[in-house]
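Here you get one chain, nothing else, as structure tokens; it is the form predicted on its own.
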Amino acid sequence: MGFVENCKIDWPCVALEHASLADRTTMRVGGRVRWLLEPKDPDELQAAYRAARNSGLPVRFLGGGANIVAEDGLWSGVVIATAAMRRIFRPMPGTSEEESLSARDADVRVAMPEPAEDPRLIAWAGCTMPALVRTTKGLGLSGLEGLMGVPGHVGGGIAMNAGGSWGEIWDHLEFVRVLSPEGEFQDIAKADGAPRYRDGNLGGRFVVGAVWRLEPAPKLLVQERIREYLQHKQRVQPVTQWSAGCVFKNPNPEVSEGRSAGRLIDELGLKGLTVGDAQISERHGNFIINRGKATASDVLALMDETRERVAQASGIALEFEVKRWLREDPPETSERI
């Protein structure tokens, strides 16, 4: 059906109107959105999807918005955002991954094997990274350290698979379920999937939840793994301050000699750049911070600015990393983290 504007819509969650993006991306920019719905488990969202479709309004989803830069002004659109989806386990005894996927609470009447056993865990898309890196802590599993310090959702961290120096999120990635564009669960195994450098090329589908199997190891060696990946980024990368992570993909290292975005960057003397209250770390080339009363426009023109400078001086046409959601663009299914 087409929208009305002042119709009364009956969502299936909570809904929120006219709710601010500012509040919930790690920039802390960006305008409106005419409504924004938060689904509290898998059946909802799935719901919430269902009616915004038939609302006519464009959707987009939002996970821990690291990794978003979203206009200034009014959204006329839905956003359905996956914080409240925050569940983590571990799968119950004998079952497969679909159908642990599919469960609700543990049976409390039924013993859990010892985590060497059965190595494998479960979380939803609205899972934080450092939950999901606590609880892998308190486990003894190892294979998700390098997370730690990492801001955003795991169903966002799967649809752009995130990474860095110690790997990628899909490496010990068992199965995946996601939210096809037409609203069903589709089913995907690590063995199906096709990832890419920052990308889980899921073709416009959205991650509803994950199985992961890791690698049994001594709890005091996975604290101290995280705790040596984190020390590392907070050396390098401005963790403290807002920001939505890396804005460019490194580029093509034969075509770089081996430079990296950051690099480039820096080779210009761009460290400190800003435009308004938008600022190129003066840590990190690569990540643009808001230093307080930074507006998506300032961001954004300054993102756009990086990007011709580096590619008047070096020929490189960086692709950015960073999801620019701009108010006239039509959304993609899989644009958010």
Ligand code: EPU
Second form
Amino acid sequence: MGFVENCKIDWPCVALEHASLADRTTMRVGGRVRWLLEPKDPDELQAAYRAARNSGLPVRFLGGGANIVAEDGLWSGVVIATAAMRRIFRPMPGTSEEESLSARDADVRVAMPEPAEDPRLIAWAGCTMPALVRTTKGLGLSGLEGLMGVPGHVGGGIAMNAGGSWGEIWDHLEFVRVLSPEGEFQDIAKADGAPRYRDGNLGGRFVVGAVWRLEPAPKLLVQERIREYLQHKQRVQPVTQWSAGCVFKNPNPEVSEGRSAGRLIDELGLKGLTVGDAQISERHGNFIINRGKATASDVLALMDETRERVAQASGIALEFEVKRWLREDPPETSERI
Ligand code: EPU
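Moving on from the form predicted on its own, kindly provide the form predicted in complex with the named molecule as a structure.
Zooming out: every chain and molecule, the one shown earlier first.
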């Protein structure tokens, strides 16, 4: 560790030292990381990952930080963030999808087909969910409307198979490009993937980008569906407050008699419960919000307390949906959103 503590490493991309993780997560809590790397495209991402591995430091990946609570204090590792990899584009005529995903500059001299003729869309991991959905609205492509209002980046969304009552992000995927733990690119066709409930099941591989095949639809219809999803979300979830989305996965309905995690917490009267400045949302029992000055310790303690109370009352052991970045845990490469 002495080597890393005392030397500047020559990183192959933008690198920030002692960067704040609270600033990069939607819960706005947590400590700092020794090195935060921000590659701007898939090639830099690969180089950054290889350099991070060679440094001997533990590595974690960060997308939009919408599903992460990072412990307070300084974590002596490397976080590779996809925030600068925001590109979203349509495949160039005459190119394969694999080629499209690597494309960096669209050739403006080539006439693009109508979206109805080629309803595919490509996004790099750091593209935000709202940007992806807005693009489908502009092109008249249906299938991702339900993602509106889901925070985070598409990479994290695919890694954890973000979804809701409308469906899941994997539903319309054609293939996903990932970086393997050895630092190699791999393409996974949807048919070869095995996503599960809130789990892209990528086995420690990191999402670089993806291709969707969507349904051509009138733009106004896509827009209307987005509006409906958003309105519903705003009614039932604390969307404007700092949170990490749903804290727990919904339990097996056979075990919980069909009750969701939010409902179980609600039934126990736990809404409004606080630890420090962290609070169980009054609007939805499965959300913990940061009222302004919460620390990661407050949030983590409130999560444990909630889990314990549910277990005591019902015997149900809720499983975390939120990823907890504890400083001592061995990092999992796919942990991020
Ligand atoms: N409910 C309560 N009290 C509450 C919250 C919910 O009684 O405090 C009841 C509701 O009335 C409803 C049922 O529980 O009958 C289910 O609630 P809701 O429709 O809000 O959905 P959910 O199962 O709690 C899931 C996803 C959300 C997603 C919504 C909407 C999980 C863990 N959560 O929530 O995803 O936004 O459906 O599609 O799968 C996330 O992944 O971070 C997330 C928020």
